[in-house]
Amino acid sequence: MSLHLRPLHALFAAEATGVDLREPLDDAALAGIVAALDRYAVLVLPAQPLTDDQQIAFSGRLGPLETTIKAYRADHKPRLDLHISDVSNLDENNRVLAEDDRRRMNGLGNRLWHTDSSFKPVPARYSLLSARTIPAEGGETEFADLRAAWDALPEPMQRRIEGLVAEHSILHSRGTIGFTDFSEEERARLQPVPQTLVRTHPGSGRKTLYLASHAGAIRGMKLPEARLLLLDLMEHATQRQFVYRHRWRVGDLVIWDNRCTMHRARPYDLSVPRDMHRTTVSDERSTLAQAGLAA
């Protein structure tokens, strides 16, 4: 099997074709693929109808798994494995998830500028969503290049944010749009955690900022100030130039590198169904342990 990249914008994101990700892939092959991640950052692999084990076998070769936070809840009625993070609007028994579900609700919040995981301790280094059922429109989602934002802030800008700490919480996020209905076991879980604001990438050797939506004070700054400049550096990352956006088709799998893209869902209408099933890499050391930083 041999890997072609045709980009899909000016600055990053390719289509990659040439491999059958049902298949098990020889180490070059693998190599291949992270060496297109380091350049693009967003890769998206057409028609590829992988069922939800070969995409845990294919997801395992770039890193260990992370486990769905829905877990954390007493409740959670799983529809799928737990190493399979469910970015649907369907219940556990398939059905389109009634208005007033709390699951509806709380995934209203991908709709959020974020990055995958960084509300955790040890955020997320790929993420690999697969199209299984998608509506006729509306759905898509959109990706940013953080690399390119960093490389068009201005250098004072640049210098006054280097080697800040952000602090990053779900709970933060999902409050922007009055989602609130978390258990106490999740709050207890899912308490802010420090993730530098500006990185870099270890593949390509270029910075990075480090943004989300979950993240909602910098230490060392008021809280006020932290927002302000939190909500500036959001608007400049988001700016047409630097986003990619993705229209569905089933059996696109599309893979990016969470250390360096922020991505959100768009709207669709939500009573007819949408099953998307991601699964999650995880970076294996905190961002401050890779910046050589105390906690």
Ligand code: OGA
Given for the second form:
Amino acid sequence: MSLHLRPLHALFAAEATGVDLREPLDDAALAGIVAALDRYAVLVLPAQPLTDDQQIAFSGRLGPLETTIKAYRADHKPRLDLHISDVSNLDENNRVLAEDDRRRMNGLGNRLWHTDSSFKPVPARYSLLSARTIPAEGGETEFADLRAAWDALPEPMQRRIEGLVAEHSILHSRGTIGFTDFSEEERARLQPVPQTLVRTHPGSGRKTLYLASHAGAIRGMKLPEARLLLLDLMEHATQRQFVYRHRWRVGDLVIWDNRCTMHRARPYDLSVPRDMHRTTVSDERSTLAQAGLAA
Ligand code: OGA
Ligand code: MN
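The form predicted in complex with the ligand is what I want next, because the block you gave corresponds to the form predicted alone; please supply it.
All chains and molecules follow, beginning with the one already shown.
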């Protein structure tokens, strides 16, 4: 089995063929995928019709899996295994969510540029999203290369932001679209966590911005100044030249490196099913620990 890579964009993202992820991978094939992720940050693997168990088994080879934060809520029985984030618009009976369903409103948050789990003290390393059912139109996913965005920043800006620590909370990002339906218990559990604004990617040695709509403050900076700086950086990082847009086909598995990319879902007709299953591989340490800083 040999991995074949075909670039999909001038800066990052490649299609990877030549592996069957339903079968156990040998160490060399796995190392090939990790090396490709270090180089391309986003890998599209077409025609990988995985079951949840196969997706969990393959993802687990890349590191420890997160469990979904929705797992904690008692109001609805989760549709999927706790190691699968339900990125669909479906309820536990596989019916399209009602217009006023909290889960539908919450899911809209994925339309904001973000990196997965940056609101957790130890955020996500990789996400793996498997397309099971897709709408005929819309519902693409866009990715932004935050290494290239860092490289393109003017030097004075690079100097200004290196060493800064941002505060990330999902309460903040959801709040920007008017979604505030969180319980007291969730509010307590989802308080802001610190993340370095600039990271060095251990696999490639490249410096990268680390940004998300979850970031709502910067330590030691007045709030309006911090928010405006974050908005400017988001605008910079999501310019078209840094963005790859993925148009899904059923059976696609897309793996992205959350340490050096952002992504967002694009709109689609929410009355038709879109069923996507995500597994998430956790990083090993917080970004502050990785930078040798105390939390
Ligand atoms: C995700 C996500 C975007 C999409 O799975 O983490 O943000 O297009 N998905 O569904
Ligand atoms: Mn996401």
